[in-house]
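Take a look at this single chain, the form predicted alone, given in structure tokens.
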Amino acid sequence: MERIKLYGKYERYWHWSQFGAIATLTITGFEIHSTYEFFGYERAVNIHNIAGWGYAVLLIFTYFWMFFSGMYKQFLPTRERFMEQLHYYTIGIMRNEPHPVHKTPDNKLNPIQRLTYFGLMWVLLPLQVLTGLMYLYIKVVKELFGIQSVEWIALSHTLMAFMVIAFLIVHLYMITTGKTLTTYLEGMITGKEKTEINSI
């Protein structure tokens, strides 16, 4: 095992900013749907809209960073060791078996993570932002596209929000599956993580 630098400053900034935005959008989103009252409806809507715009800008900057740095390659799905990784997540992790894929600076995600993050980054989150903007500027959308009912936009936005929340719950659990409960968390704070070397 060796402690190596895996995550750069922007990766960590992006991760924690994204977490902050999603947490804010989730809290205010539930209040907008009258689950509870904390900020008050009008203030919750305003905070939700600001956080949504902030998240949209963050995504745009992150896409530019991914393409210009070449980081997007790490999010491309692969079949290599997919079944080994599936076995590990369904059986091996319970038996304390060794992880089949070890992180390196050029390969931080295992095959299942690659597939998951590909769907999240390139499909779910852009659609989530798009439906949010459509609902925010619904009058313009109606005039441009002649849409009469906006219910499908609201339902789609809410459904995808629950999908993001489901991902976050699983993500929080997976953080605890390292060598210690805080191994992966420390990596995203300091940028360095203990990992096996000379293997992939």
Given for the second form:
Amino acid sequence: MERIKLYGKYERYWHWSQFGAIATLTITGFEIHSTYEFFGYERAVNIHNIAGWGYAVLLIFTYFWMFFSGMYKQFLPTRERFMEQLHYYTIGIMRNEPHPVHKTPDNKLNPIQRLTYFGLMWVLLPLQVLTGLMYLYIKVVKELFGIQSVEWIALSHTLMAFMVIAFLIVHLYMITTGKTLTTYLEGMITGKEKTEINSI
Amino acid sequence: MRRILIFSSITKGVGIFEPFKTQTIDAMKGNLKERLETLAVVVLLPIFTAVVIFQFKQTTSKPVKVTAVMQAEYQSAADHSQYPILQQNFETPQAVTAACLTCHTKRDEEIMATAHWRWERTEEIPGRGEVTIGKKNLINNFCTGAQGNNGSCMRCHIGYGWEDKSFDFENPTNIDCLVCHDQTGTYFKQNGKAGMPATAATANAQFQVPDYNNVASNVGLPKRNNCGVCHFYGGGGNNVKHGDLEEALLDCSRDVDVHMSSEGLNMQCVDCHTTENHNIKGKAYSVSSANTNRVSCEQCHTTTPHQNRMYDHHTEKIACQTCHIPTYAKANATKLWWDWSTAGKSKDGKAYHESDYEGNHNYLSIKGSFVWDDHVQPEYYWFNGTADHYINGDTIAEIPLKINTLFGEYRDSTAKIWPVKVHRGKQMYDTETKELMNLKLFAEDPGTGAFWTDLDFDTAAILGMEYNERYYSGSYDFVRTDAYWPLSHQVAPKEQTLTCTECHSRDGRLANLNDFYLPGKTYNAYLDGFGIIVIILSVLGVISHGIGRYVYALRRKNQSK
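Alt. form predicted in complex with the partner chain, vs. the form predicted alone above:
First the chain shown before, then all remaining chains and molecules of the complex.
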């Protein structure tokens, strides 16, 4: 067992501020959807708009970072060891079999994570930000695109919000699937993660 | 060299490009990447930060203070008591008008062009074309129609003696200058006299012959009581019709009306209903149709009064009145229901009345059954400033019949959501022609067939239809009718303005407006259901996966023992 440096400062800053933003946006977003009352509608809207803008900035900044650091390569899906990873998540993990993909700073994500985070970072979250901004500036969007109503923008924004929650549930659970229950959590806080000596 | 230095000091300072630094430091010598990188940090970060701060700022500003010149504060430059012509011995009110016109030349022509005088306007109604309509010929949802009931109804005409069709609309001395311009509060038109004040022959305890010399010496711009004597009491009593215009406005608290409150600005009607050449701005859509010559809040408050982007965006689709008039009839009750079908009952051969627990009539033999209420929550409709009306000759198609129709829908870019008083009721119609009817209601003496004296619908219908030169088959029934009155008065103090969730909630005030997506109200049940199922499945998935891991771990533990 050794502790290797896995997540740089920016990655951790990005991860935790993204978590904060998404949590804030989800809580306020569903208040705006009238699912419950918490902050009060007006405050929820104001927080949602500011957090949304803040998150948009973070996302754009992260894209810059990914692009210039080459980190985007880690988020490209691959078929290599995909089935092994699927087997691990469904069966291997139960039997305490070794992890089929070894984490290194240049290859932090296993094939299933690559697919998930590719969808998250390049489809779900940017689309959510885009529909959010269109929602916020509906007056301009109406004039630009000649659309009549915010309805489809709002409905897709809501649908994607449900997807984000589903991701969060699974994501929070997956934190516990490290060597110990808190291995991954510690890793994302300190940047260093206890990792097995590569068996391959 | 210098560029690299700047770059590395920035990345070090920000501390966010560690991976980048190690990986590409060799490759970046003078290349494009480096410049973009620097650009990203030095230019974009401040821009985005500024954007976020700007966003935040837009939600926290204070509303604009309005400075407006009050038209009603104008002081007459002349002391009218000094004019000998106004101190003559006036035999008739018409003689007063003649005296006014000797100085105020051409004003009679201005007056005679107005709807206040003509009781009709020629306006374009979408789907109908140009029509000439007004109080003169429309049927309303209250006493139903003025024509034929002149003695009573034409008391509110700004003329003298519009008793019947022979009234001369071209005679300037028929204009009643005093009813609008009297500042003494002593000049009144007598009831039942078609707009005439009391004469020596008709004077009684309630109505005396006006002191014309005093009244004519004290004239000025109309005040609330001048306008209110008709606009507060229309329909036979205080606040019967509008709901937001009533005698309490003569002296009310800020809670009732922030503009007219005597505790505050004490604004007069003409401060908003600005007037040039006797053309008074403002439309009441019970009788008006066209989106012209209207009063608007924007006259003083502009289209972006809140200094808050989120609120100001609302003004595109929401009338100011919608949020700022949360309830109406805040001092005295207004009539919400008028059912003519129960009218005509008598006790011991006499008409009678009953009152509700608050003292408002809920039954009158001469008028039928009523429902009154105060502090009423408006109903909300799209409205673009144009309206249609039931015009004599129209057949009843849809029930309840709309006495007037407010045009507008979400897709109409000129329409906004308005608060509306809807006055519902039942009134007579001809079952053969399917048309609403004119009734003869008022007569000074019993036995002439008027409903209010004789309580007989059929005779009243025959006389009313005859006077209006309309056909009556002889068979009648009652039909549900609705009248729509957009609200603009009794604006509340800002603390009482609607809060977001009054509309942005599942069962809010706009629950009946379903032609657009309203955040917090509108939702797609399938989408929400699907979303909830996905969440439940995710939870079940991770729980069962977790249980699986736990069970296998236990088993391994037992085996290793």
